[in-house]
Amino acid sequence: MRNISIIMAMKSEAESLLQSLQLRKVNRPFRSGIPFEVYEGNLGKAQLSLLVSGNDSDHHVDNVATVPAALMTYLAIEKFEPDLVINAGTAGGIAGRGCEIGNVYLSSGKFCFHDRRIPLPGFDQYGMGLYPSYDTSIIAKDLQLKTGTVSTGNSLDLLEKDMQIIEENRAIIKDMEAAAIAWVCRTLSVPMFAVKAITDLIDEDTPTATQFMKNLHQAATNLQVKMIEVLRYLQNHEG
């Protein structure tokens, strides 16, 4: 896997992996108006683009959650044609199955919505998702990393039955545009895997928002360490 797309949402949790890789921002990648940012470079053998959603010109504010990440992994795709999608960012955690503030996590099994509810007969199951992870045991195994089901929303907080499905999945990790990557990715076959940073756990009284900006900057540090080493172990082991 020697040509790999990096889709992030945020800025902030972007900037010390940008900074680490000495990555060159890539001037007017796309047609006009499309607001993200790209990014370029490599590690060692591996080429790499990383791409940020940028700011809503109506809002000024990150464009996070899934119609950006949907969009952005396509164009991410088309472009760059990569082996491989790496979705990495922060994201809420379980503190009930062993997640702790900064714990970065691999992704397993399938990616699942947890705020698609639809039931009727068939796009019940459509609106879980249920897209497949690129198999990332033996990297967690060799790096001692973490891993887990994603679960995906495009809310910060929580209702009571978004809480169900995660736990009916058995979800360990909670963020805002993995099982939309996932969607595109499963689409146009191109095998994926998401890297997540822990900011909040959910099922703790704090209020998630609070959680977040207390611990996005620790999250977004280990985060970058993380990611760095998995992009090594990539160009040294995978095929």
Given for the second form:
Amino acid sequence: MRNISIIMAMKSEAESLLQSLQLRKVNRPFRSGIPFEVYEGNLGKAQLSLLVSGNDSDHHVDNVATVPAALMTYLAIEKFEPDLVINAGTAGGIAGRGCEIGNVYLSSGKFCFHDRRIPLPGFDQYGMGLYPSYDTSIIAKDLQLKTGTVSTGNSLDLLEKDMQIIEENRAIIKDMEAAAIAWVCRTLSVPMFAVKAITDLIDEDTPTATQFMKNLHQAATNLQVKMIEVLRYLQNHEG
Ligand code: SAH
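What's the form predicted in complex with S-adenosyl-L-homocysteine (SAH) like, now that we've got the form predicted on its own?
Time for the whole complex; same chain goes first.
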């Protein structure tokens, strides 16, 4: 695992990591109009590329959620031919299953979607996704990180039906990109896992958006610290 692409949705999640890795910005990495920012560099023996989704040209906010994430992953794999993709970001967690604000999780099991409900034979399972995460159990044990199944949807808020599907899939982490990234990686046979810092607890009463804004800075700092540990670990171990 010496050529690693890191995919991140929000600039505010990526800033401290970019600083501590001292990556350099790549000018015009893709054709004109593609908003993604690309950074490159090294950490020990590892060659790193980090992509951030950039801003939407009409709405002037980060290009979060599944559509930009899938495109960004495809372009990263085409350009850098990584032997590992890591989706780093923030996420909601289930307090009742042990998640706490600021915890950093590695993905385990299978990435699923909780808002692709297609009640037709075969399509119901397709909708759910269920793409494998790279087995992070040894890394998690060595670095004393928690692991959990990640469920992805295109909304920050949560409908009752979404929660039901999250629970059916025994997921404990909720985000807006991971399963989309995992689909591209599975399709192109590139190992992939996620590193997610918890900004909000989805089974608590305070609205997600309020919790998210309050805890984003702390979560991004923890994410940066743990990402450096994960990257140092990977560049020292043969994949
Ligand atoms: N109001 C925020 C919007 C960010 S969208 C802002 O303008 O800063 C939320 C981002 O954080 C997504 O990239 C998603 O992957 C992640 N995220 C954090 N908590 C989440 C949750 N509870 N549900 C879904 N995604 C979450």
